[in-house]
Amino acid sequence: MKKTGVAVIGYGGMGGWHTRHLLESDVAELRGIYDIKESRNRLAEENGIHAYGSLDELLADKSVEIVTIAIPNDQHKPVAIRAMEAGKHVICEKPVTLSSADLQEIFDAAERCDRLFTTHQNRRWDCDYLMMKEAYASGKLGQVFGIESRYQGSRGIPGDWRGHKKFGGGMMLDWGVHLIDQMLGIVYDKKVESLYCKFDHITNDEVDDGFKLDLYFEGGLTARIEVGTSHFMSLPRFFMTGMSGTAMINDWKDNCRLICCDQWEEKDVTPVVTSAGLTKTMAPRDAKTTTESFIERPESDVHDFYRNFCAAVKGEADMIVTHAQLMRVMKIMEASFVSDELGAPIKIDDYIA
């Protein structure tokens, strides 16, 4: 099978992983790299990849079929549009674009130039979002009230261009619209009413250094999305709570937790002993009313990313990461900024079509 011609603009860190993956494929094949920074482009040479001289040069070469782009943020949409009037079909590392509105003109150009375009939300392969994906899905849990997905560390701010506000940086940016993904990805069958936001200035007075979301599904069914970047020890990775059971994954690492109810009524509840007295509300269920099972890490591998996006282009698929899905995290991205800076919540309807 030919594999299809592929050239990555930026080597930086996600231009380094993706040319490493590229080079691995069994669909896509790797023809060079360009990036603005000489040092980046010899760094390429040395290691056995061909950089070209310019982004002209890259885009003039016939045997690139799919530009993949992996710069800063604010220079997405005019590095895309560009590749796509040059005929090329473009894979853009995530978040696009910093508004609705940009995104809307890559999609426009994508429709008047008759290529593919798509977004690489390479998270969507994570096995902990794939386990708490299935435990929603099972029905297991019942009807789910529930759900929290975090990621918390203690580093700050990367020291680069995700610290300034005119490059797009920020946590919402750069972690939530991954978050945001995932969790439409696992309520697949709610729509998304209103949501409350607030961001965090910690460490960064410029751009939100984290975030706590909580989103608000039809239903009832609200989910706590939050990132951290000062946080010496972290909450659980997934929390889901269900009318009839709860499921965990406390690390990234680790397999899918199920405690499910068998039985609501408990006789000779045993109380809790605290310091200021006793209760049997908050007593622990043992195991003749409850069974505890779990969801094992899936096999999942990240390069049927490119499986899709070659197969798209083919004409064999449709594209797995579509123009509506990355519209929807946008959108909420947005009304996630004004809800923040009026202290309310916010109905999505105004955002979201």
Second form
Amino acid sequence: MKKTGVAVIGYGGMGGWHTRHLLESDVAELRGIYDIKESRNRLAEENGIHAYGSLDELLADKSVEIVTIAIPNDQHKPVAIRAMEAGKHVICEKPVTLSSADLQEIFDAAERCDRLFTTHQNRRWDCDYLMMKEAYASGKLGQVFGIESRYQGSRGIPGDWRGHKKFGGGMMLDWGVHLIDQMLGIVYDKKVESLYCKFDHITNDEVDDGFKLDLYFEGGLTARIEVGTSHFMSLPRFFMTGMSGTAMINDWKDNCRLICCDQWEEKDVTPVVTSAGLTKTMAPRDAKTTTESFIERPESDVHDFYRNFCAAVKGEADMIVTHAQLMRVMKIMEASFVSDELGAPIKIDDYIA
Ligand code: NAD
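For comparison with the form predicted on its own, produce the structure of the form predicted together with nicotinamide-adenine-dinucleotide (NAD).
What follows is the whole complex; the chain from before opens it.
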């Protein structure tokens, strides 16, 4: 099978990731990279990767069918549109743009140029997310009314363009984009009705260095998404509560643990003794009334992202990451900024078409 030619724009952290994955790919072939910094181009050549002399030279290479864009967020739009106008299909790093209006301009350009455009939502292949998706869809917890998704680090914002608003910095755009996309993938059967968001500015005044976002889905399900960069201990990565069970993934590497109640008639409770007295209400259920089970980490191969896009370019598959999904996430991020500014919940109808 002939492999699809791909060139990468931007040879920084994520550009390096793409080139490494493309060198191992069974469907795509790395043609080269282009970075505006000469030192990065030289480094690529030292690593045995062809560096184009200019963006025009890269775009003129007829053996390149797909261009992957891995440059700071504020520059995605002009480069993506230019690449599609040059006849290339485009994979753009997340977050595609800083606003839904800019995102729409990219979609319009894709349609005008008859090119495919998608975004590297690679955290759809994360095992913790896939296990939570299964926990929700399995129905084992009964009606789910709460989901919590968190990433909590302690190193602040990376000291690069991510600390500056004009480049599209901040944790909402950096990590929120993944966690919102995942949450909408887990709760596949309900619409978000409203949201409330509060940003942190613990180490950085200019952009958020963390946030707490509550999404209120129809039917009474609340999902909390939380990112922190000044946490020296972390709450569980995922927590899901339903009418008859709870699921939890403690850390990136753990399996998903489920505790479900299957003996509702059993009334025996061993009270918990606290300094203030006894409590039965808050006493944990024992093994007589509950069953513990696990969802094992599934097989997951992030190469499926390029496999899917290369197949879509050949007309053999639909894109996994669709424009409608990207727009929903963008509009939720936009509404989060408004909510933080107003200090108020936002109804989503105005934001989600
Ligand atoms: P980085 O700063 O490490 O690298 C960016 C590179 O782009 C630099 O080498 C810079 O010289 C180059 N560059 C800047 N403007 C350019 C232009 N106009 N043309 C060509 N090269 C240009 O940043 P990064 O961490 O690699 O992030 C790049 C993108 O990847 C961002 O959009 C970021 O959000 C995304 N990213 C995604 C993931 C993921 O898991 N999907 C992880 C990290 C970063």
